[in-house]
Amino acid sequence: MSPETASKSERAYAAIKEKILGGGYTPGYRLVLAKLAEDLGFSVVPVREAVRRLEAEGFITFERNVGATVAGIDPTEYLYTMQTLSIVEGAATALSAPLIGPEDIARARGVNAAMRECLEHFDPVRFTALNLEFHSVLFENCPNPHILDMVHRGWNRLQALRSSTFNYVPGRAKESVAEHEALLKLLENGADADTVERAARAHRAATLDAYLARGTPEQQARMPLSPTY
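Could you show the structure of this chain alone, in the form predicted on its own?
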């Protein structure tokens, strides 16, 4: 692949991924290479490379007699990802707690304020981005690189699943903001690591429970119950 084609492939990749994450291309949407190339102003070659890369990352699937389509959200995969993330992010937040200073608290509270403002004209994509920014302040100081790597993997997996729970249960967003403030107060007051970890895990579990609760009885019957923290 020539450098020029590689550059166009990167741009095509970024443009298509943005459409998927932003909801412009919804699950099941058929991606016609010729049409994508025309819309982006590229030849088919870099677009095909971009689509292959997105397929490898789980954003796109290929179906016989259909072609490339935007992948749907697998409820079971989402369940397992959230269960795992509740454990490792809870641990990372607890380990970070002694290293979180007043400036970190102020930064996180500012992000939470932006999330609260976002509730007025709700944008689930922006809210989800702010949510990651908030939690990053709480877990990025984790001194255990292996746990921190697992947290990053969990968040990356959620992005690949395009699983903003707030798309499906927007009412959960207001509760999440309130729980964020409760977490910050625990950190400000020097709560012990066990208390911080349990609160962080309960916060993540509550988001998962909200997602599970919205499913049909048939869907719920096929999925294991989420843990209670």
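Positions refer to the first chain, counted from 1. For the two forms, the rigid core is made up of the largest set of C-alpha atoms that agree within 1.5 Å on superposition. These numbers were taken from a predicted model, which means no experiment stands behind them. Compared with the form predicted together with the DNA:
After superposing the rigid core, the Cα of residue 41 is displaced by 2 Å or more between the two forms.
After superposition on the rigid core, the Cα of residue 63 moves by 2 Å or more between the two forms. Residue displacement note: residue 191 has its CA displaced by under 2 Å between the two forms (rigid core superposed).
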The other form holds:
Protein chains: 2
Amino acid sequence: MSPETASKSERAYAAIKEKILGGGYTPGYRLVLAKLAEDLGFSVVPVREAVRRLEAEGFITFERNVGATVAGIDPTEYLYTMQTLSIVEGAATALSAPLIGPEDIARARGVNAAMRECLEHFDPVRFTALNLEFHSVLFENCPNPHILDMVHRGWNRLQALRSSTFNYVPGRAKESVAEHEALLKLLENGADADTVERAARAHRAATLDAYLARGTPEQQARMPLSPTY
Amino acid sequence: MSPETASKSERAYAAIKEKILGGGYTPGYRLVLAKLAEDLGFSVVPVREAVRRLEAEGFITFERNVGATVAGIDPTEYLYTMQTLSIVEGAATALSAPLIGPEDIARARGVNAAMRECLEHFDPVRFTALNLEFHSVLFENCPNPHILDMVHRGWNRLQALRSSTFNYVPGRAKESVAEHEALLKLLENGADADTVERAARAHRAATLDAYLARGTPEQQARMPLSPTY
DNA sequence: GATATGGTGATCGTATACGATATCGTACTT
DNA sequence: AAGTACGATATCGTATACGATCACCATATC
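Given the form predicted on its own above, produce the structure of the same protein in the form predicted together with the DNA.
The next block holds the full complex; its first chain is the one shown before.
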């Protein structure tokens, strides 16, 4: 029996990704294959495979004959990701809606209650984790695997970006919790897919708006995209 | 000077993808790394990298210690891809809309005219190629690279699927050309993004509907998703 | 002082070799 | 005859080695 059931390539992938998401490797950090391999105790080949995969998923950039660096994370990139998520998560939630049962709603409502508590104790870290859990309940039933995959990628990317760029926007979290409750009400009442999609999109767009409103006007002017439409 | 400027890994990727899209490797075909490497004149390492990349993009399936096969292409997969495209292409087109100028419209209209001719001479191959060109004009201006990338992947996937599963649906092509003209009118008149998105979605959904209507009622019942909403 | 040029080192790209694993056929047992 | 155990073979997974390429810096030249 090998030490782990997964291949070294996959373990390398998970380990590096973990470090990026957790902030162990900050954006701009130079990833040298040989060094990574030594740290992990593997050869460079599986490490290289892991790095290429992470590149394909947008976590790192890779230049031929030069090397890899943890992906840069400018505000534009954050906007791109949020906008993409608003679209694919909106669709995933709409497609999930008919498959969401009362027990799912109840669970989501419990999570949302816990988020409300986090507001009072000011625990943004737990708040963020619960936020993912809440939305997972809403979109995980999406029967289209491609769309679900895109949603997962978006959340991953967001996590990578947030750890370094995202500043907690004071008033926003409270609004977010309220919007969650409104979303649950829609689902309970069997709202049609189009309405659910719009609400899910608007929810994310509102977060983005709050982020943009935080910046100076000139920063906002540089944003090339309207956050929602 | 090397024979090509691209790395062997990339050339292998392009070559294998080409063969899949062109029908040289049909679905279910067993891809053996060593054999591919020999055929290409490369070593297995870059070939392996290419294969993993194609796997990530959905063109082939890969099982550990077993091997790779060209991705299976059942009707459900076609439906997933069409549904995903209706969403991301709709968004891409809506985001492109404000950036599309008169010269783009004119070009698209020319392409559409050529498609109309294809109908009369019954040239489905050229029709399909022109169809991509038409839609490219509509979505290529999309300023969000993530969304654009998802659209490209969808089209690629569709091309791979179509070469083996898609049967030309008789009446549909004519409708499609008419819908194209309607889309162009919307863009010319500066329709708002929401309207454009709905039209682009509906256009693709109509193609999917035509495909589904072609099958027996029992086949349709097995489809797990509503094509549009 | 600025720019061009060559050398040097770090890092990636690929080839080859070998070990690990799954699959399939065959023989044996019940 | 059916099922199971076992071994042979094909194929993948990883390690190691070396060649190729690029960035950097020192030096020379204008």
